[in-house]
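A single chain comes next, written as structure tokens; it is the form predicted alone.
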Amino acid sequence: MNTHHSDILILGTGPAGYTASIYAARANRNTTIISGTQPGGQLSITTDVENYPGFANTIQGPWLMEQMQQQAANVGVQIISDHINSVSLQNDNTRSCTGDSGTQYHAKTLIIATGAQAKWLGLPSETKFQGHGVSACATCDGFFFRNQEVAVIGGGNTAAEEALFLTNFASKVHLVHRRDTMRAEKILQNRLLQNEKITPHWNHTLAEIIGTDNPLGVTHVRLNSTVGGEDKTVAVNGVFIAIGHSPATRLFKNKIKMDPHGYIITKPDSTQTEIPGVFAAGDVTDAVFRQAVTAAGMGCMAALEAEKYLSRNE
């Protein structure tokens, strides 16, 4: 069995992971990053990015992640293509992870940056138009739908918040929920129902997203009644799936403290988890903002805290 040793081991190659690796390597620490099953994280499947600082024009998510990868490699980060299938966090001196390759990775500190993924409905048309009118992040993509009509699918806090945010750009927001009342907090429901730009479609589900093939773009949504009522076809240019996110933390279940939704809990104003020498950064610990720039910021924090931990314990 192959064994790999490093000072700082990072799981995940999204903005949090790459930023952490760059700071760690620049601190002259032996740094290894494991790419996992989706190198680049959520940005690897995001097309237009307009809100990442430093770029005057729209950039592509995959391109941005390629630039981060090259920067990490240039400062000496060891980037390894593997998928971790088991971890051991309790040894005070060494964190151990085993990859699908059979390699064991040992490190003095571990930064968990495995991210989170939006929940999708699983419709073929949803997949077809992802990045071309279908999104799971209003904060990321709402700007592209100025003065257009959009649909938000969901009935919880996420859907209510997305719908309200989109009223800053869209001419009209169609909220689609399979029940006749929302699960969102009452204060959000009141704000939503009082907003003239929002039209609820109660007791309906999204059946199909309709659009053009060349170029790819959304033109309509087909809604099915859940109570035997009338089905609808509504003209929209954008569809926001707002049924929640799932943090990629199954690997750490019962091994590290998490909240009820599976997000890793860190100490206040820190990326330090309950286990000394183990840190968490990015969407894996952030159920609120879920932005590339906040993930990168937390990656920086995690690397600086890991360096301080190593310095104190050497």
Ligand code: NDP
Given for the second form:
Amino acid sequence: MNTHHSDILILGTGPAGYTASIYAARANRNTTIISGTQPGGQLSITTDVENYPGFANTIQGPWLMEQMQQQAANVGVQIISDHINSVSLQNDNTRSCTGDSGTQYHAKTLIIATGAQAKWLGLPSETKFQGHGVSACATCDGFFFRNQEVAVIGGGNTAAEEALFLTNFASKVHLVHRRDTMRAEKILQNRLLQNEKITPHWNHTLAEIIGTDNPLGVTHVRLNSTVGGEDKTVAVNGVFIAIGHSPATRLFKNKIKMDPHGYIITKPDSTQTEIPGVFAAGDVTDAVFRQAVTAAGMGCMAALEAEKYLSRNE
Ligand code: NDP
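Now show the form predicted in complex with this ligand, given that the preceding structure was the form predicted alone.
What follows is the entire complex, opening with the chain shown before.
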């Protein structure tokens, strides 16, 4: 069996993972980063990015991730493509991860930056228009829908926040929820219901997104009643799916403390998990902000904390 040793092992190649790796390698630590099934993370499947600081003009998500990868390689990070299928975290001196390749990765510290994924409804039309009118992030894409009508699907905190945020740009926001009560916090519900720009469509699900092929773009949504009522077609240019996120933490189940939604719990103002020497950064530990720049910030924190941990234990 192949074994691989490093000071700092990082799982996940989104902004959190790459930023952690750049800081760790520049602290002169032997640093390895493992990219899993989606190298580059969520940004690798987005298109226009206008809110990552440092770029005056619109950039593309995949290009940004290529730049991060190149920057990590330039400062000496070992970038390995493998899918980790088991982890052992308890030994204070060595954390071990086993890859599908059969390689065992040993490290003194581990940074978990495996990210999260937006949940999608699974409609073929949703896939077709993703990045062309269909999004799972209003903060990222709301700006593209100035003075246009949009739909938000879901009834939780994310849906409520996205709908409210979108009223800053859109002329009208159609909130589509499959029941007639929301699970979002009451204060958000009140704000939402009082906002004249938001029209709720209770007891409806999104059945189909309709649009043009050339150029690809959304023109309508077809909504089906969940209570045998009237189906409707509503004219919108954007559709925001806000039915929750899944953090990529299956690998760590029963091995590290998580909240009820599966996000890894870290100490306040820190990326330190309950296990000394094991850190978590980015969307895998963040159900609230979920931005590339906040993930990158947490990656930096994790590398600085890992470096401190190594110095203390040498
Ligand atoms: P939630 O799981 O809370 O809500 C998901 C919503 O999507 C529910 O209303 C659900 O409907 C609906 N939904 C799920 N699947 C489908 C489907 N297939 N078709 C139609 N509708 C569907 O996810 P959130 O992302 O809103 O929140 C996750 C966690 O993060 C929560 O704990 C939340 O409080 C927290 N959060 C906190 C924020 C903050 O503090 N500022 C901001 C955002 C999230 P139904 O209600 O019928 O099940």
